[in-house]
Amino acid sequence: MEVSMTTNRNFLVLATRNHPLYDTLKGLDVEFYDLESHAPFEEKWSHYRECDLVLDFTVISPDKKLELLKHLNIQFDFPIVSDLTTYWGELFIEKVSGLRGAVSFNFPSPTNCYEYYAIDERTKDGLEDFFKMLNVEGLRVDCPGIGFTYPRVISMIINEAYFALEDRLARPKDIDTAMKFGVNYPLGPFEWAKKIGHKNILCLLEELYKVTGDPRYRPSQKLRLEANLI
């Protein structure tokens, strides 16, 4: 991904090394942090620094997630913008006063969009800067729901996929050409999973499956198993 390094904001950004844009974001011109191996507020000063936006590109549990937002809301007096590709982006931003706005950057887009979501225009415009550094087009939305939607959607054309595959209906190489060559898809299901990560996908699924109990989003078993073997 092409990035451009300088913008005239400061923003603050901290990662796990399992975000896919983990390179890319410890490349640009902002203040970085692995927060595997170290975290802006173990630093003394940290009340003091000065900033336009605090973003979170952690890939991390659930319950994790929400303490270092809660962490993070208490620590700076800053708007704060968290990847919520595959989480409850509604119950977080219903609990951390200070999370104004979520983007969805975990699953990589073929046309090179995002979704995001922002309360207010300062995150908005902040967003907009932010995705100018990155060189990717922003889709804002009115709630991220849970997965927002590209990510929810595909994640669940995978998963049909998989069912079918146990079903033995077809290998995954005659599945994918289907999909590509009869409904126009940039990537068949299969290709689609080992690009976005099969981890990523089955926490998605998880996700949507605890929160509606909607049979449709229970993970097949034969993802479950290639996620878990990764």
The other form holds:
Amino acid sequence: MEVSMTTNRNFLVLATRNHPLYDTLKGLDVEFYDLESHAPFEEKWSHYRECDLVLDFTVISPDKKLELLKHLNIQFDFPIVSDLTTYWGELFIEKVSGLRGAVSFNFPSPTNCYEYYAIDERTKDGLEDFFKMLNVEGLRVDCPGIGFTYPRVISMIINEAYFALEDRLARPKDIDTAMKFGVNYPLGPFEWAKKIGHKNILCLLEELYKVTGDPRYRPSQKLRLEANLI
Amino acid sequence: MTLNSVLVVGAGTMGRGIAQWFAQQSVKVQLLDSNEATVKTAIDSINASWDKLQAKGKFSEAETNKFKESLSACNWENIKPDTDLVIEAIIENLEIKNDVFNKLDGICNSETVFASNTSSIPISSLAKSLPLERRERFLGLHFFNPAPIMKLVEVIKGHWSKEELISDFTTWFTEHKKEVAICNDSPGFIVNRVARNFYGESLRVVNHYDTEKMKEVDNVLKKCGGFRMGPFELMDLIGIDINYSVTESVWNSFYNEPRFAPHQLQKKMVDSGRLGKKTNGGFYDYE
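Given the form predicted on its own, state the structure of the form predicted in complex with the partner chain.
All chains and molecules follow, beginning with the one already shown.
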């Protein structure tokens, strides 16, 4: 990803290596913390006097994520924004008062445009400057829901493609061809899954299943297999 | 495999498109419909479409004339028995389709391949009442609307379809610049099954009739997902009733599998008669 390196704002960025933007974020003109080499709950960030946004790009279990966000909320008076692509964002926003926004970078977009949520204009303005640094477009939405909209819809399409594979309906390349040339999808579901990462899709489906209790979100065994192979 | 002649049965939207595309491939096309006036209207409309394309410089006058010569109307009395391929594109009704295929079996030579453009009826159910030799030369050829433009053909293997038949048609379509997806005979085939949740999940994100939220979902899926149209505007274009009926059909075929369950909002829209663009109102207003 081509990025614009400078900004007038101060961003504190926390990330884990399994985030797709990890390398890009590390190269930005920001205070960067790799949370795998820094123990997140022991770190003292109180020496940050000036910061516009604290941006969390960790990809960890939902319980740990909530714990981390609560910890950041105690440590900082600055607005916190978290990548909540595979989480129940609506709940996190309710539970953590300092969490002022959410982004959805964990599901790469074929158009480089990402949904985001911002409670207030200060967070929105900060995020828009951050998107400029990243050279991506942001699309403000009304609510992060569970996994925003694009991640949720594409996960269900990909899950169905894996179910179809389980049923021996067709080969992956035929399924990809069918969706690209029959309904003009920009990518076939298997190509898409590769870009997003099977683990991410599985995490989101499991979260949807856990939150809603609806069996429609049951992940395909083949998808589960792919997610566990890597 | 060479295809010199095709009989297209059904002169509705799909039949017209299929007939037009085959004529453009230098294949002699006969177009048949239970209503002779429909065939005439269809041929006039195809000819008008070629004239427009010629005016735009897409085809030369010689090409257009050749296409027009390739396409003719027919009725049950003048079907050419030695036609290489029959493609049925009539109403989605098993009984009516079976009647048509049985009738055609009595007319066409044993070498003629039978195909259906069905999007929801199992190919094997359509072939089962025919003699074994014909069943082996029976397959699904599912085109997408508009057939002359959309590149995909789903080539569907019925229970009795010979492997050689599938590979011959795959090669032929590929040589004629179509993209082929081979699949087994299963409800919705590939596209109508895998695409179900483009609509189904979007309906669950919205959950209620909320125009602002529907606009947001359409916008997100176009801008972030790279889809050409959003699910709600697409359902309005297709017809909410048509989309609901495909969803119900796939859901029923999979023994009410929750992944395919229709959403109550679809049903509400159908019950209220707001079916999309065709009724000047669906998820959005068009008046």
